[in-house]
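This document starts with one chain, in the form predicted on its own, laid out as structure tokens.
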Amino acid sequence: MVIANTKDVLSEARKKLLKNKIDTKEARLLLARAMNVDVGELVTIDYCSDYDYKVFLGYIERRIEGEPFAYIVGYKEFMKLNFEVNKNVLIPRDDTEVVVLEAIKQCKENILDMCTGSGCIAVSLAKYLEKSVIDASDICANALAVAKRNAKRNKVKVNFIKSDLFENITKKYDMIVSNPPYIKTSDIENLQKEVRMEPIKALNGGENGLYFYDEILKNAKKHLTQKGIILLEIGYDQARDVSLLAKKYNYKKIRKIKDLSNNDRVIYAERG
């Protein structure tokens, strides 16, 4: 049955969306995503039906309820690349972008992925490098399939391995990358709605927020070649920190790597 005009429809949907205060850009991608079709041809389609009217105010509400437009719609663009997102991985940031560019840069032949998450990292760098061997791992099964998933979707091969950090790691890597939780505990209640929506286990840097780095950077050594290096994405305020916890456990030439913003953003060490 039909139901409205379209653009009566956005409209109505933009008012509630800018009443709460949240982007109106998002009300197209959300119709044309609640329609199944891409969203340049909404400017063809006049009408839509009831059903597809009911589908976009159930995902104008629950953006409303501070859902992530990312979980909605199924997806996050990363790296050029389109990545599977659902409330048990992380919804990556362009941030994140930094290290992989950096891990790109490096272009090392066996790569370990730590704390992976939805993949994203370790399938760009699987897209991108080709002739390197990835492996991702991940504490949590569910966020493995989400990965698993994501590396079948941009058609590349990652060797996933669930994993608490490096207890079931075997091999030696010239490079390990992660993105670990790194927000402290007590900040977790303080976190926009929507951010407290994702994977808490997969914010919760413990109560310092270090824990990761300080467990990463203390066993990493054992699974690193002798030139190996490693890369830490890091919390806009934890540079010094994670670097004197890196010069604590004997890395050598540690430096800090920039984001856009010109917030420190990446923590480099070798092995030495």
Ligand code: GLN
The other form holds:
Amino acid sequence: MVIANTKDVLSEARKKLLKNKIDTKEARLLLARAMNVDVGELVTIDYCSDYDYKVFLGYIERRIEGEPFAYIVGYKEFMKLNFEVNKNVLIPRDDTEVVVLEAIKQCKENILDMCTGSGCIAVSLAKYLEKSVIDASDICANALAVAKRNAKRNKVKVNFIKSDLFENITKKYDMIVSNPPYIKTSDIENLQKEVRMEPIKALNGGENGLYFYDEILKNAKKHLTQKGIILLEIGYDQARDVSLLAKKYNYKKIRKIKDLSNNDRVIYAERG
Ligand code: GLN
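Form predicted together with glutamine structure, per the form predicted on its own context:
Full assembly next; the chain just shown is listed first.
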């Protein structure tokens, strides 16, 4: 049954979004998703069905409740690739592209992405470093299921390993990359509502936010080749602490790399 004029539906939704300080551009994208059409096609469609209209209103409500846009539409673009996301995985952040770009520059043969989540780092590396062998691990089976689908979706081969940090890791690598959970436990309740809808396990870095850096740096040496390197995404204020940890475990040539907003975002270190 044809009921609603798409232009009216959109303008009504834009008003609601605006009132809630949400980018009104999302209205078109959500309507296209609800109608299962390409966003470019929307302009050519004058009416939407009762069913699609209801689905769309449901999306707008969820958005206003604070659910991230990416979870509603079910995807997020990262490194010019398209990734499936759902509540089992952290939504890929633009800042994480800095980690991937540095890893591509290093161009190593055998790479492990630890705490892979959606698989965005591992899959991007497999895509842009065609000759490398990419392994990716995560403690969470539900996250690995998403990551596996993302490898398939982007037509690359990644070897997935279910592992609590290095527990089930047996190989040695030329490069270990990781974006581990790094938010202090006490900061989690103060995060934006949208971020709090993401898996806490993927954010919680323990009391001081450094738990995973300590564990990874302490144990990575056994899994790095002689010339192996490690790249860790960090929070904007963690460069000093994570560098000190790397020093404590005797890594060499420790340096920090900034993100697009000029915040420290990556720690690079060599096994030495
Ligand atoms: N960058 C994420 C955030 O600020 C945190 C990612 C992480 O803990 N690895 O929400």
